[in-house]
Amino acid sequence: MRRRNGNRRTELVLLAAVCAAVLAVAYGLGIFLPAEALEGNFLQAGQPPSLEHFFGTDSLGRDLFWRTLKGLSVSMAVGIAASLVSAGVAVLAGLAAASGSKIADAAVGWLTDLVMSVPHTVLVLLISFALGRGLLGLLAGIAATHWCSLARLVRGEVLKLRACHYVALSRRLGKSGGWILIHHLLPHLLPQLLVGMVLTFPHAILHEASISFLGYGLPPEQPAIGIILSESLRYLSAGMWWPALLPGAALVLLVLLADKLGSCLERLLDPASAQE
């Protein structure tokens, strides 16, 4: 039974580090890929997938394989650094309501349930608006709408940590409420919050991407992978269907991927999951 369970933590670290070294290659080439790769050939346009264009041209013969990398790669600079603000204030909504004020426990929990009764795709769609668009009104509008979830596991894992006799202990020494915090509770909230960013981040590339498709999101010239399914639409009824059917697949496999990688976290950080 031992070494059963040792097979399977050894396939789950495994799957984790492939599916990582998959998206770190993918952000990398996106990254360092050079401008020319993306500049357009009126005499190559609306060239169906070949060997010379694995994803096909665009109307504006831009190689689309090239431009799907890169907009993988700016839709996960999105969902990065949306998951790290979103993490940032679940961490301080969760202190926020453990920490003993009812008044604040109370204001929470109303927040919480407030921006949680909105569907996120319409309160992403308002905050961009409010914001003027483009990518500092997308974050805004993505990091204030998936901070809910992970800031009541933060509230309940801290109100369950200062039930513990360490903890008590420690105050009964003197040490302080930061003493404390440092030492005690955010080692233990640290492994579900390296998990709950990793499976915010799936989600954070989904409404980057819906939202720059309906306009709201990312400006017309970057190429994000909502612009290029939105753009693709025009020439579905000529027969183009490569513009829309191979980015689209290349997004739809970067989210199951990350949310794997989230999935094996989740389980390998998981205690309870080594005994089964």
Given for the second form:
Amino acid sequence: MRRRNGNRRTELVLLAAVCAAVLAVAYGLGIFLPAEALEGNFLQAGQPPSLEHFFGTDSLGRDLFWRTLKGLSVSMAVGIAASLVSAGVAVLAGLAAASGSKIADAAVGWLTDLVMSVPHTVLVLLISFALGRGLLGLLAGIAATHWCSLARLVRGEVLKLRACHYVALSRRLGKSGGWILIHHLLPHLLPQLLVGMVLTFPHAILHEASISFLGYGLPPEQPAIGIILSESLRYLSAGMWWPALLPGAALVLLVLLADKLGSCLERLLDPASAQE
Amino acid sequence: MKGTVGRLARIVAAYSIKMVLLLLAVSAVAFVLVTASPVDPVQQYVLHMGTAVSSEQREEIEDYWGVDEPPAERYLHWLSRVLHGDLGESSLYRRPVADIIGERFLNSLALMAAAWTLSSLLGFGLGCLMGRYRGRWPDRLLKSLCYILSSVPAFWLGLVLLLVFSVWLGWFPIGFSSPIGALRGEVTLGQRLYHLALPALTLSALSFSNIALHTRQKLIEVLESDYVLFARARGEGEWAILRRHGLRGVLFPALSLAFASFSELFGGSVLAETVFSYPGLGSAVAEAGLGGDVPLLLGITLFSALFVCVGNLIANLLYGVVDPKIREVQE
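Mind giving me the form predicted in complex with the partner chain, seeing as the form predicted alone was just shown?
Expanding to the full complex; the earlier chain stays at the top.
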């Protein structure tokens, strides 16, 4: 066995903090990037990676490292917004389903089935098409497809809690539904919801990149990962490997970090594994 | 045996009613979304045809979309045409949408079937391996691999495979479903498979980790059970236990999971087909949306929903046949 300094809980907290810090730094760098860093210089078009340009330059001479960073921050913003919206929808849907009304429960269940019966990518394309592509369509599409699993989670959790003795007792003592919601249900739901939201985030980012790659979503002059990769496809047969390989790898790294952060939080907040 | 058939018939009947209702709802939602979009199907059609549109053609297309009718009637009008098999005419390809879907679905079916078989076999095999060696290095190595693969976007994996195997090594073609310039009748099966290999690999990487992790979990549950402990005490070897007790408990859950993943399969095929310019339904739906081809977009959306529902039906049936708990509940 490996010797450990500190217990597992401290390790998890540190790991989560490191993941969060790296994500925050990447986001901050992308947001506060000066506009000059993104401008093209035709004299330096199509250069392979070097110390001056970490990821090389694209066919218009734009530095791919900064472009990737900017794209990642755009993706993260879309991901955060989409996971917030879908968490909100999920809470409403989950609470409605678990409110005790049979009709509401059936309606939400049916709506979930409806969303699940069309492949997500196709549904996002359709929604984006309806809203005339662009950022709004992208956000709406991703939010509309990501609430289902979280809503199921919330519903299951509320149903479980409502069956608990202390909740039943509280009701017998004459507490109102709202009081029970705030004092008994929410303290249990919030950590779960937070974890669910953080775990939705990487999915949302992946979807954003895929949809932009297909040419929906952000306009082509915007530095987004999907757009950089779809441009790289054109120069692939000419042997330009760096625009395809490196930005994509950065995206994968980002998704892995976000995923790690989510699973750390889950293990910290879930009472079943928090004391391990 | 007779009871089984009756039960399966009941599952099919119950699910079919649900499926028809869901498909109707999908058609309504899709129609509303398309109507809400700034793209006008009649305008698009005229635009793509250039000046060659006669006034009769225009009237016909306006009649198809029910231009002057109120929204609800427009939808019903369109729905009745669809139910009669008239999916409209694609403005990008200038052919009936039903023909395009039929032709491209065969291409997509080949791709998805190859990817599905590969990912099911690979997922199940690796899952069993991980469960067998739980906690040891093969398990940990494969588990990390599965987690990483589930964070990799399908289109980027496709790009990397394309780069490595087509551009650098030159083993595989850059794209399409047959050699460029070859006539349709002359393409051999070998050539088709050769063009199918990389897209199918990309698509299967998307879903096999899910199946593998699920199989691993199930197998570990089985191996920790009392009857396996008893088998071990009786002196059965590790592989014999896996063959006699493990596989039975794990095979059908994995199979129904594989059928239930038709939605991701179709979604992934949109990306994989776009990367490899493979002429299937997935690349057609992406093109249809970009080119404002409303009837094609609607047609493929409906078709994809049907595809997913059929997958779910098979998954439900498998559960009904295999899982004794569900069997009892339904009887």
